[in-house]
Structures are given as structure tokens and as C-alpha cells.
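Shown here is one chain on its own, the form predicted alone, set out as C-alpha cells.
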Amino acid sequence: MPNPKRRHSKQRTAKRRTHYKAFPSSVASCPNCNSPKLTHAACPECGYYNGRRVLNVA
């Protein structure tokens, strides 16, 4: 396997991993007690998703 010759600079880098960034994850209402909850997940407050329930909740 070849290996480098030399040091990757750090602006070069950097550079490289600007896309590496942490988006925050949408939040939607929900649709049968709108409370908010993640998308495309079941409602924790109320265990519907798409209209049917899938949780038990107490």
C-alpha cells in the first residue's frame, strides 16, 4: 500500500471536513394530539403513527 509522502496541512483538512456538520433534527406536530414529536416516528404522548395507534402509553 502506498503511503503519504507528506503531512496534510491543516487548512487542507479543515478544508476537507467542512461538510461534516450536525444539523438539528425536525420537529413536527403531531396530527391526532399535537404535541411535538420527532418525524417519521410515533408520538410519544400518544403511540399514533400515520393515523394508527402503535404504542402503548399509560
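Owing to the predicted nature of the structure, the values given are computational and were not obtained by experimental measurement. Definition used throughout: the rigid core is the maximal C-alpha set that superposes within 1.5 Å between two forms. Residue numbers count along the first chain shown, from 1. First, how it differs from the form predicted together with its partner chain.
- Once the cores line up, the CA of residue 50 ends up less than 2 angstroms apart between the two forms.
- Relative to the superposed rigid core, residue 35 undergoes a CA displacement smaller than 2 Å between the two forms.
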The other form holds:
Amino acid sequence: MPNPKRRHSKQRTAKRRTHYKAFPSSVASCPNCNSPKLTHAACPECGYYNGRRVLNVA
Amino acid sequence: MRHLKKGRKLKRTWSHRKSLLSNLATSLIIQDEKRIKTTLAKAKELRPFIEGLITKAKNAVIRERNGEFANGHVDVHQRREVAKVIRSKEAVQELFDTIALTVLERNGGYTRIIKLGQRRGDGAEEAIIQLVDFAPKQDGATSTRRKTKSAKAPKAAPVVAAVTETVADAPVVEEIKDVVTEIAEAPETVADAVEETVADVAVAAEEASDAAPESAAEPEAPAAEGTTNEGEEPKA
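Based on the form predicted alone presented above, generate the structure block for the form predicted together with its partner chain.
Let us now look at the entire complex, which starts with that chain.
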């Protein structure tokens, strides 16, 4: 069976993983109720999107 | 290469996927509010699927209205074509009798997808897909759609009146005044013309409203310009 010729160092692994990042979700404030909401999505608090009521939030 | 690999598999076999889309489409058609909540991926797959069906139904209704079928018969073939995928008679009927008539004026884009964010449990992104023409009418919605001609028609008359007033107030030559009086005396003619030639009037009204602020500042030349626009309208 073919096997790696050289040991894969921790440094090499860590270097490769420098681009593995967690990104913050894009949160904006709702123009209708000012509560935080995801961009391009209906506001979970007031049910508005694009100036239009799209959800019936209890 | 992703040649010919369009679309999502939704982790289903072809037959399973076909059933899923058929069921989603049926739900959307049957549902009273014409909106269903599902995952974003399914909503995006459903959109072209159902829009094709709606277009089929719409075109069938248009052909029926053009009298392409004898004695008021309906387009049975198109109904059967749709019934191949929508296996509910009620849904097919609803599609042809209600939805097709409502979307008659719309050239595609019958559906709207609104993202809702991720759900608890599996973190799947959810969305609402709805038929645009069945969404409740609301004030204050910021529409990205261009203003339709019919939407502009009611605006045209007030603009005409406002400009006529401005022009009448301005000190202008007698000839122009006469034209203005004519227009002022014939608001009904203008209103009729507005209804008849919605497109032309909308364009003319835009020009007129552009000219209006100027005529207040510089009475002579722009007022004459505005009047020229006015004079054309009753003829048009």
C-alpha cells in the first residue's frame, strides 16, 4: 500500500487551517421594530419584510 | 464540469422528487392564502416548477378567450397536461378557474419567496413561497417593481390640474392664456383622454410635472413649454 513518505507536522496542519474561520452571521436591525434580524429575511419579531407584513407573529 | 447538472436533488430519487414537487405545488394551489412554508431549497425548486404550470393554465385561458375552441369549450389538452403532474382534480380546477384568471396580466414571476431564517432542530433555512397576486394588499410596501401604467393613471389628472393652475397664475401672453382657459374648461375631456391613452398621458404628465416647478420660478418660457404639453393631451 502507498504511504506518506514524510511526517505531516503540526505546523503544516495549522498553516493549512488558518483559513478555516467562523464568520459572524449578517445581522441588521429591523427598519420596522429595530430588533435584530437576519439580512434578506423576514423579521422574526414583527413579521415584516421590505415594508410589508409577511408573517403573523403572535 | 457541471454541464447539465442544474437543480437540486433534495436527497431524493427522481420519482420521490417528482412526488415531492407535485405535492408542494398542489399544496400551494389548494391553500386558501396561496402561500406555504417550507425549506428554502424546496421553495427554490418549486418556483420554476409551479410557474410553468401557471403559465400553461394562463395560456390555455387566453386561447379559450380568443375563441380558439368551438362553442365555449375549454382547452382539455392543457388541463390533462397539467393533471399529469398535479394529480388532484380540485387543484387543477383551482389553477385554471381562479389562479390563471388572476395572473392573466402578469408575465411570469408569479411567486415570491421570503426567507425566514433557520429553524430549531435541524437548522434548515426556511422560507415562505406565495403567489404574488394573492398576497394581501398592504400600504407602505417598498416595491421594486416598476410602476405599471395603470398605477400612474390616477396621478395624471391632479398633475394636469396643478400645472394648469400654475400656468394660469403666471403672467403670460394672451394666446397662451386662451389655451389654458380651454384646458381649464374641459377637465372631463382631459380625464377621458387620460383613461383612453394611459401611456401617452403618463409620459406627458411626467414632462408636465418636470416643467411645473420651473414655471413657478420663471413664468415666461417654461410656462409656455408646459402649455404645449397640456395642449397635446386632449387630442391624444
